[in-house]
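A lone chain, given as structure tokens: the form predicted alone.
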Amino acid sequence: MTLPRIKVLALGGTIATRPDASGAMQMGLGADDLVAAVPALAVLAAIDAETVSKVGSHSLGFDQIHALATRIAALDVDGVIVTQGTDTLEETSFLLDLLLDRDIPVIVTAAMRNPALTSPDGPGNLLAAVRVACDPWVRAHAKALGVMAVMLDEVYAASDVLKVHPTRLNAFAAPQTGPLAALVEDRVVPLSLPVREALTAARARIGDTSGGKEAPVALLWLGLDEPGYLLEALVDHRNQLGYRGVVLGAMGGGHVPERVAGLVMQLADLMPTVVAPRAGGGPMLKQTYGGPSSEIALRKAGLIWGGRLNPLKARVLLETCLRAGLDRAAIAEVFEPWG
């Protein structure tokens, strides 16, 4: 019998450290080092192995990302893996499923237990890695799966995995909705497929994205009695500060605080803003509030919404469309779908 062919991108992160003379933590390891920690991946795939880049992922950048989609869109194999750290697998695993339209498995993966702890977790994430690419079901519905992140035994759909805690083995998990698939012993029982219709209109609009130059964008989380000033130096200085779109992290169902709502609407008037929820997802409220800072105010004053994205892939979708160089317009109509 043939085996899949496998091919394992690393980038870096916890699962490729290794200690120095002092005992701290540093990037070291290649891709072939982590394949060679886990000798039963033989048994499920023909792997190659290559090594992108040695970062933490608090390093990678947009540019670094929008490359590895075009070299994975280019690969002549059955799956891919990306080993990458944890602390923004959440938002790069969502670029790369805006950016891949592809009918094999694709899966980041990742480990919270470095290598010089006891029980790391990084080969046996490794492995169920390769195991959901290899799964007969995973790869039947690949493009219905889309991009997955596999951690701790569990497959999330890209849209929907977060980081929920910053140091626990457990820290990743998918809140709205829950995992797609769970691993238990040697099978990948399947759970459920995700719900993709605003991811493919976005791509879909979004088109190519390789000619585009980077498009910062500002992330800025709303808080108690927030006075505004961080809102003001973007009014007065937009060109000077250089960015080009901006994202807000709001209370409840969309709210800001009254007294920086015209700060707000003035903000929309000069860039592309997109009002989502600091909650951490789930649709927001459209047309439920009253008064100049609720969710009705603000979206009748061009805010964009940005449904049930987090603030963090809603960064992430807002920079690839101005990348793409839509307009507020366009950017309010990918931003739509999402509820």
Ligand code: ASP
The other form holds:
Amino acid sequence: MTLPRIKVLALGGTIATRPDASGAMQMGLGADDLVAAVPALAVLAAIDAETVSKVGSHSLGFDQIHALATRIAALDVDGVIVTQGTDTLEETSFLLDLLLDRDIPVIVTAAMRNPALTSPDGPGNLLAAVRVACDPWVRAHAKALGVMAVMLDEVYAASDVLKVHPTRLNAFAAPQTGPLAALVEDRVVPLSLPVREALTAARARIGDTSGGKEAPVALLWLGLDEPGYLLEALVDHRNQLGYRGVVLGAMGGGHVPERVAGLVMQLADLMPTVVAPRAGGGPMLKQTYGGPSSEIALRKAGLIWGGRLNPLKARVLLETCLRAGLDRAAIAEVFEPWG
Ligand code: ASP
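Switching forms now, from the form predicted alone to the form predicted in complex with ligand ASP, please provide the structure.
Let's see the whole complex now, leading with the same chain.
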């Protein structure tokens, strides 16, 4: 029997660390090391491993993920596993999902416990990711599943997966939708297929981003009694600061403190400004509350609605739209189907 051909692309992260002389964990392991640590992989797949970088995911850049997507798009394989750090996995996997339109499984995995600790999760996660990539149901539904994250024996859609804890082993979840599948014994048990209309529409609208340049997007989290000094700086010094768009981590169903409502509206006149729920995700309100800083007024003033995307994913989508050269109206159209 011919085994599925799986490409493992290693970017770095905790999964790829090793201790230095002082005991501090440093980037060090490459893709071959990760694969060699899991002999059971050889039974499942013909693995080809490649080290792309050795960086913590907190230091990855949009350009690197775009280059990775271009690389993955050109691969002649049956499945792709990206290993990286956990810190930005919820963003990088979503960006890959926006950029890739492949009919093979593309899976991102990582580790919370480093290789020097007792029971590190990296080897188990890599084995689970390869098992998922080789699974017949996953392969048959690869396009419908889109890019997936596999962590701690669960499979998540890239649009929905969040890092919900900074240190514990079960740090990943998809609070709005739950997992797509679970691993048990040596089986992948399907649970659901993701709803991808908004993503596929966004992808079609965004088109080719290869000629695009970095488009910095500011992310401002709005808290109780926010005085708005940073918003003021964005309004007054837009050109010096260099941001081309803003995502506001807004309150509740899409509200900002009344004292900054005017600034937020001025900002929306100057550059695409997206309101996303600081509660972590979930559809927002569109037409319930009145008043100067609620959803009705903000939407009327031209704020773009992030819908069910949490602020981090909304920032990734906005960067991608700006990089592709979309104008404000087109960006609003891309965001609208997210709910
Ligand atoms: N800072 C690390 C990273 O994201 C954490 C991890 O991998 O879990 O690369």
